[in-house]
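In structure tokens, one chain follows: the form predicted on its own.
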Amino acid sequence: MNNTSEKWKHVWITGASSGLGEYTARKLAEKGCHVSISARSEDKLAAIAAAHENISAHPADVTDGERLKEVIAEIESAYGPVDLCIFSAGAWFQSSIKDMNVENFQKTIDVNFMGVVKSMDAILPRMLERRNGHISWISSVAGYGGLPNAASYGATKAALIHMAETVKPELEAENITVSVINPGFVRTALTDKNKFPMPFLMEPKDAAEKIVAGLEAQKFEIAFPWQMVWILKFLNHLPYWLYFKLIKRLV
């Protein structure tokens, strides 16, 4: 048994039917962890689980808090306490204010932000009772500051970063580790919708390796690729007049 499977015998990942959630699940399963995966797509989950003996499928929509609680009861009864959670479910809609769609804003908030809140609500009481665990969620470098055509998506990702910063001291006082994962562009079904250049685009397998390595190191922020991280962090330390001038040129 390797160090990863000794640390995390049981992992729960939401949004695991594709993209980062799927590849991270496969990576952790290869390392000997049992990985319980959840998403809306039963067929995709079943196919992933059928390909690896360490993965089990437990369909759930992260907007359904009661179903998430049922999943936690099921998987902990079958595979023991969840040691690590990765909340990976996400939604993206282009958010040009000129073509504002209130429904898309609401869907993005419901999945990206409230989906994490409801997932935490399902697992945290058990982790707090045990005084043990590691929770993490996928945010984005888009949460560092405002970017064009990402009003709803970027706002939810900024909220996730803020929430991670807020809950970290309180939860770590209870021996629960908190990590926020901030990827740049990763080739997934979501980014396939983009009709603009995506600098430093990463393959999901490479991104999953960085996520697992960062979680193993118990990093608070796991951010990549470094070029995109540093460019956006630099931009967001500039005064607004210069920030908007540079953003306008990029657009």
Ligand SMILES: NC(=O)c1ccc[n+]([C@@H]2O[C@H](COP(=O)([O-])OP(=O)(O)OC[C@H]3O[C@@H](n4cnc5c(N)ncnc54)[C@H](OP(=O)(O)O)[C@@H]3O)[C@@H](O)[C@H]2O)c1
Given for the second form:
Amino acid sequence: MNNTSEKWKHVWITGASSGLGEYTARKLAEKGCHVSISARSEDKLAAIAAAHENISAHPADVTDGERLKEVIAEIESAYGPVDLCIFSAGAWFQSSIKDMNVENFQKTIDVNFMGVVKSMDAILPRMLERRNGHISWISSVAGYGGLPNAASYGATKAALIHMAETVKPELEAENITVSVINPGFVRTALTDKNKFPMPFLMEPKDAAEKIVAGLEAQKFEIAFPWQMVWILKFLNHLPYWLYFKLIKRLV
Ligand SMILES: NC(=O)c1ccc[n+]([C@@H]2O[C@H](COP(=O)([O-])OP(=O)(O)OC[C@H]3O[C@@H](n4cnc5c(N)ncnc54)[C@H](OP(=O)(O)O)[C@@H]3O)[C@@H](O)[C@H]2O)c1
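Would you generate the structure of this protein in the form predicted together with the ligand, following the form predicted on its own above?
Expanding to the full complex; the earlier chain stays at the top.
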């Protein structure tokens, strides 16, 4: 037992069959928390759970709100109340708006944004009743402002930052902590398909450490690496004429 596992006996992570969700699950399990992991790939979840006694697998598609409620009932009856949630499930389709694909827009909204809304809907009534809990979701530095070739992804990530800002004061009054996690580029299956240079690319293990440290510190925004964060925050404070002049170089 350490401070982390005393504070969070039970953690639920969506999108935990790979990448940031998986590494964060492993990190928290190493610290003694019980971590219930969800995603669609049953085989990957089972393999991760088999390798760690503190991890259990609970397959779910985040677009299926009823299944998410079943998962919460299942994991809380087996491992006790969920103290911390990390909603990491996400999808990314890089595309120029000239090749607009409405289906990909819909999928991105359904997984990245509505997936978080439905996951929150599954756990929030229980946390409100207990007046206790910590909810977090993974947005992105791509949510700070419009970036080329990321119209659907960026829009969902901006919506996630906005939603976190919106719900934080109300939930804080109910003793529920809210955190939004904004990574830059991290080497995962999601970014492996990127053909463009990815400045300040991080390893998922290092990103998971930043996530856990930020959650332990109860930070509202957990953003990294600092170079990427500050460059994009700076660009997004510029007047639009200058912002677009600089951003145009990325097209
Ligand atoms: N990597 C980066 O550079 C980066 C930067 C900023 C933000 N992010 C965000 O970080 C989060 C994790 O991404 P990652 O980089 O770790 O990529 P990843 O390795 O591809 O992980 C994505 C996870 O989401 C799950 N998922 C996708 N659709 C789902 C659905 N409908 N229902 C349930 N789970 C679903 C995937 O599992 P299944 O396929 O098994 O369902 C997988 O576990 C995403 O929200 C992403 O947008 C990543």
